[in-house]
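Here we start with a single chain on its own, the form predicted alone, put down as structure tokens.
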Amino acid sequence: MRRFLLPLILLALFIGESIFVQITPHDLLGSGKIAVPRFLLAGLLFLTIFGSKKYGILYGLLFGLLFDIVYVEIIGIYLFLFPVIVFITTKLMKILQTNMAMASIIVLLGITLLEAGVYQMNLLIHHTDMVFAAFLSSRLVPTLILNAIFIILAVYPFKRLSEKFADSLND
């Protein structure tokens, strides 16, 4: 039962994304300021980090597919970015210490690559005219407020739960 409990909640963060988005406030960090909700890239960060970095990888290609196929139009971006993410997450720990403040600020880096990245690909595309530095302020900065808030509260049951889902693995 423990096995699928961790797939489980990814799912429930993949949706409960864009349910924050729907019943939280246009303006609640002020107007012109966009603040993502990357709950799931944290979820699986965190899985990554504290419980098995095969499977880690493996529900990133899962979700990043998932995410392209319902929100985006181009299919590939967060397919390709969520994977890579998790990989440069598995080289950062084996020289990082594995602690929960550790994995938070690793997390928010991810984070931070993930909209630096989908930000680029946009400009890429044309699909933005953005500045980086309004980028800068008016989507990253939020973004990293609300996912640190997210992280302070999920940092601890996530290492549990990772930690459990890593040794029913191997049971």
Second form
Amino acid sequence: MRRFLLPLILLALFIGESIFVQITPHDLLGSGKIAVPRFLLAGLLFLTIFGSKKYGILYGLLFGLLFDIVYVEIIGIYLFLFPVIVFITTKLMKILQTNMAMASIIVLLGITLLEAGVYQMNLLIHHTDMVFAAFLSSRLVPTLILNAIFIILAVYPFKRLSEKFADSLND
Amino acid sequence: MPQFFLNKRLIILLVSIIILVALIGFSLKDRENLTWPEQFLKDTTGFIQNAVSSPVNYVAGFFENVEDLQNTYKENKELKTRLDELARLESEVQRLKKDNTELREILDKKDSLSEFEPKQATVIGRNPDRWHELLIINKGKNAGIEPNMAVITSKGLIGKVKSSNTFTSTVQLLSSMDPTNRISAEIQAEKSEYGLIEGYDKEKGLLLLKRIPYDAKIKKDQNVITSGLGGVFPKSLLIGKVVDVVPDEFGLTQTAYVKPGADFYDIGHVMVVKRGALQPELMEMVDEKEEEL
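So that was the form predicted alone. Now I'd like the form predicted in complex with its partner chain, please.
Time for the whole complex; same chain goes first.
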């Protein structure tokens, strides 16, 4: 049972992101500012930092594929970015301490990487013509603020969950 | 050099980048239908989303109702003034409708471009990343929804069906930037002018109506509707109102900024519109003699 709790919560975050954008007003942090919920990536990175690296990458691949198919309909963007960001995090964790403050900062860094990566890919396939300065002010900053709030709320529960998940793997 | 090829990680990275490019290329291709694994996954998640979204919408709706109550008095006053006008309009509409059917009977013209049958659907999901403005609705092929049908709310056109699965469909909003997303539009006036809706200005929140003839006289606040000439959408679905007109970069055509009638964000229920008039098949339009050549 304990082994399935974390994937179920990740699935809930996956669906929750879509519900979040639907029920919150679109100009939550001021008009023209787009705050994108990245709760799923935050959950994945917490799992990687506090729990299992292997399962972090595996779930990254799985949920990346699911995200692409269900929400974006272009397969490849999140399928590639989620595992890569999780992989970079595992490398970073080798040289950094594992505590809650450090984990929160790394998750924010991961979200920055994801936003920048998605922006670059959309620029590449001509799905946006936003310039980089506009991207920084109207997307990246509001997104980081929104997700920082989520991270502060979620870091402790996710630490417990991930540690329990890692324990259940050892049993 | 042999060491370079032995580096396992590098090879994995290279192979995955090749697969990534191939996959993106594959999914950007103009696809009629999604592959069955995609459809299956979309339907399965759609089932979960459907189960979750109805209680969530109920709770969210409750708070919205409380907010609405605060404005009721003001709105009521305003609405009362409009009510008198409405009765007059209603009788006129009825008379015109009757006239129209009678005249059609005389002409023996049965199908019209503006005929359509709406199908109700509920929004159960939205793309969270907001780069690609997509909605997921809870009706699919088994309710008769096909790709490229127009999607409207009570206030106007919001987009088209991008793909449909058995139980869910994906709607692409007008505000999403997609070079292939074009809609033939008509500016209502004494002498109607035609153009194409191409693109959306995110900062201003206005649609771009391009390719209007340079000599067309367009005024502010004129209504913009679908023309039905694209062969996909029915005629006279409201798109919005003209806000501003500017000549394009070469001065050959004009571009109008159109304020969309519908809100692209607060969408709960939509109607998918099936065009009554038959859509001409490409094969029918090709001359038979030409085909032989």
